[in-house]
Amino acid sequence: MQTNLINHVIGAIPLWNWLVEPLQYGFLVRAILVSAFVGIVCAVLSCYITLKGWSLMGDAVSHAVVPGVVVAYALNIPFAIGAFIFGFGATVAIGYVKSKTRLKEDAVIGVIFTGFFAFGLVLVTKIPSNVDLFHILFGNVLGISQADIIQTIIAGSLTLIIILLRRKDLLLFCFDPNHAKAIGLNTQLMYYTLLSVLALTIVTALQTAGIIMVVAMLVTPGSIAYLLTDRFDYMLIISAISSVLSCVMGTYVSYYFDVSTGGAIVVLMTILFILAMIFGPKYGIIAQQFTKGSLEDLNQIADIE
């Protein structure tokens, strides 16, 4: 009797109903769990990408995987294999062209990733396959298959394991590569390790956010955390919380409002970024204005004295 009364009271709460209703569907439960897992993976790497300033590199790799996905589906092999090969191949190509020409890195990245992306679009139109270009570009976590879930978990787990094993070396390489080289760290190895992890992370997030939105998942969580703390361990925690919250709530929003899941996730991340940018306790716009005003008052007092 008491249990029924409690259930009746809880059921009368609108927020509770809003949270529970989607969980009645298996495909939504899978989407929420996969999105949360992808959010953690992207959040961890996002901190390193933010420190390294590699947001454009993430954009390049995400676009470069398109031909790999098409070829993988055409050959009936896991799409993760094709995506990783082409994604990593693009980074090697960027490094080679940069070392052999006088072009700066941003120009090389722009040429390579647009070339790979265009090649992928050509393959989509010419190679018979069941590849849906819309799902490649914007993700399809609500319709993710069991095989794709397994690929996502494997790629994401490999990413987390590699970062965990080399976390200190990667942090030093991202924060101060010159110091890392001075103490004997193989920076070339760290460079390609970070690129490999970047490619794996993009493969992990492909089904959730798609190629267009995955860049935001790689950059925004770390940027949010970077505005809120100076300590890297706290940065990891804040990045993970903001990413998982956006992924889970973005899946809910996509269910209730019938919008793109990847788009909803990125919009929520962007809102969190704006809030951090404005209300951050130390680096937010309001805090900086207050600090600036306090310094001006102190200077005026000093001038009077």
Second form
Amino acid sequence: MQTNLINHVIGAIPLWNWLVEPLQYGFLVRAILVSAFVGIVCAVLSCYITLKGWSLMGDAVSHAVVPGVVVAYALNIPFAIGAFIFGFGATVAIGYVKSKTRLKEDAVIGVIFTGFFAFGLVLVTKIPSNVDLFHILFGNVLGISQADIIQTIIAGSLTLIIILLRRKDLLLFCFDPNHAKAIGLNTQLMYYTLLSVLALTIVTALQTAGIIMVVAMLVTPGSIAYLLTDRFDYMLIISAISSVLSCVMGTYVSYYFDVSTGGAIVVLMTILFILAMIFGPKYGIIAQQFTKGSLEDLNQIADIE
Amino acid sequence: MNTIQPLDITVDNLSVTYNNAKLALYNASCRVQAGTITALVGPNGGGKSTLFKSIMGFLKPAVGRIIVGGLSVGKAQKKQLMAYVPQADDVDWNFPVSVFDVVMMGRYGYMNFLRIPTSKDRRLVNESLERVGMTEFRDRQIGELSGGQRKRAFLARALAQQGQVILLDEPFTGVDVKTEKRIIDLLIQLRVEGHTILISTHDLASVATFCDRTILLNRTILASGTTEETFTEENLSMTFGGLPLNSINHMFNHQSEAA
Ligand SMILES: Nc1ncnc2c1ncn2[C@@H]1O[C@H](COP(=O)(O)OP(=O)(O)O)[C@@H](O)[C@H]1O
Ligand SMILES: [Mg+2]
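Since we've got the form predicted alone here, give me the form predicted together with its partner chain too.
To see the whole picture, the full complex is given below, headed by that same chain.
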């Protein structure tokens, strides 16, 4: 009787209907679960990438995977393997070119990733395969196949396991690589570990966000969290919540309004970012204005004295 | 008190270039004697940090070699022999770590694969915080500290690491007189315990009060020895003013050889 009442009350709320009604479609449930999972994986890595200042590197790897996807489909091997090899290969190429030339890192990254990406474009138009370039570029989580879900879950789980096991070393590497070296740790290994989880995360997010949007999934959640807290464990939590929220709601929005899923997810993330930027309790624009104001007051008092 | 076997540092004919192809250090040779506090004095841009980073193995020297307690730098680091307190502008103060987290990083080299601290690690971290007087700030984010507190936090990390050799790059810059005095007292205690300490500083007035030996540096080693015999007005004006004649000659010889 009581549950009936509760159901009745809840049923009267339109938002609840809005959320529950699509769950009768299997493909949509799948899409929501996959994007929530992708959201968590990206959110965790995002904290490390934003702190390390590797956003541009994330952009580079995401574009560099394109030829890998095409080759993988042509050879009939899982797309994740091809994408990982080319994504990771691009980061090794970037490191090599940087150490052998006098170019600055951003120039090297720019040259290498556009090179890989262009090579992918050439391949996709020449190699006969059923790769839909549009889906690689912009994602297609609503139409994701069973095989792609499995690959997404394997790549994402690997990422989470590696980060869980190496999280302290990775954080030390982001904060103070010199100290890591000073205490005899293998910083080269840390560097490549972080690069491989970056490539793995991009493989994970490929089907959901598409390569154009994946960089947002890698940068925005961590940035939102960084604006809101000074503690790394809170940062992970905030990043995960804002990312999963955007991913799930973005999938709904995409279904209801028939808009790009990756686009909807990133728009929601960006809205959260703007809110954090304005209303953040300590580093938000309003809070900063307020502290500045009270500092001026203090100065005035000091002047009077 | 637990005393340890003091170690020395030998820098042999060191030259370092950054990738702008400018020589930051050339033909630098010096010895930091075991169990001393040695001051490294020179003008801004003179190469003090470069020498520190070479000794710590962060920079690969173009020429030359460095031996710490009879071992190569890499081996010495694996044995946790070398602790380093970085210059303030080499640290990202906005990074979301607390003072406690930073000091615990000094223990990572002793921990297992997962870096799970043992009770010994926790005890040493707490003792180190206590020694530098930072216990009450242990949960602060590092950016919320004053200049002196920041230095003490990183000094605590070096203590927690229990390195026999401690290198401090300008620990007195941006620090008030009281904290400076406190750090000096701590360094003197550490010397008694058998640590070898190399410290760069611009506070020339305090060098003679606690440093046994002094190394004068301006792109190469200009003089080194006990503080009394090295820390002379003549030597200092040479270090901060022009280069001495024989050193300039040396540079010319070096270049004509290269040509
Ligand atoms: N990362 C770098 N890249 C290029 N040049 C550098 C770098 N770091 C230092 N230098 C140069 O090397 C010289 C020595 O610098 P440094 O060792 O920092 O001196 P100090 O610590 O005595 O002030 C300076 O001329 C400086 O400009
Ligand atoms: Mg310096």
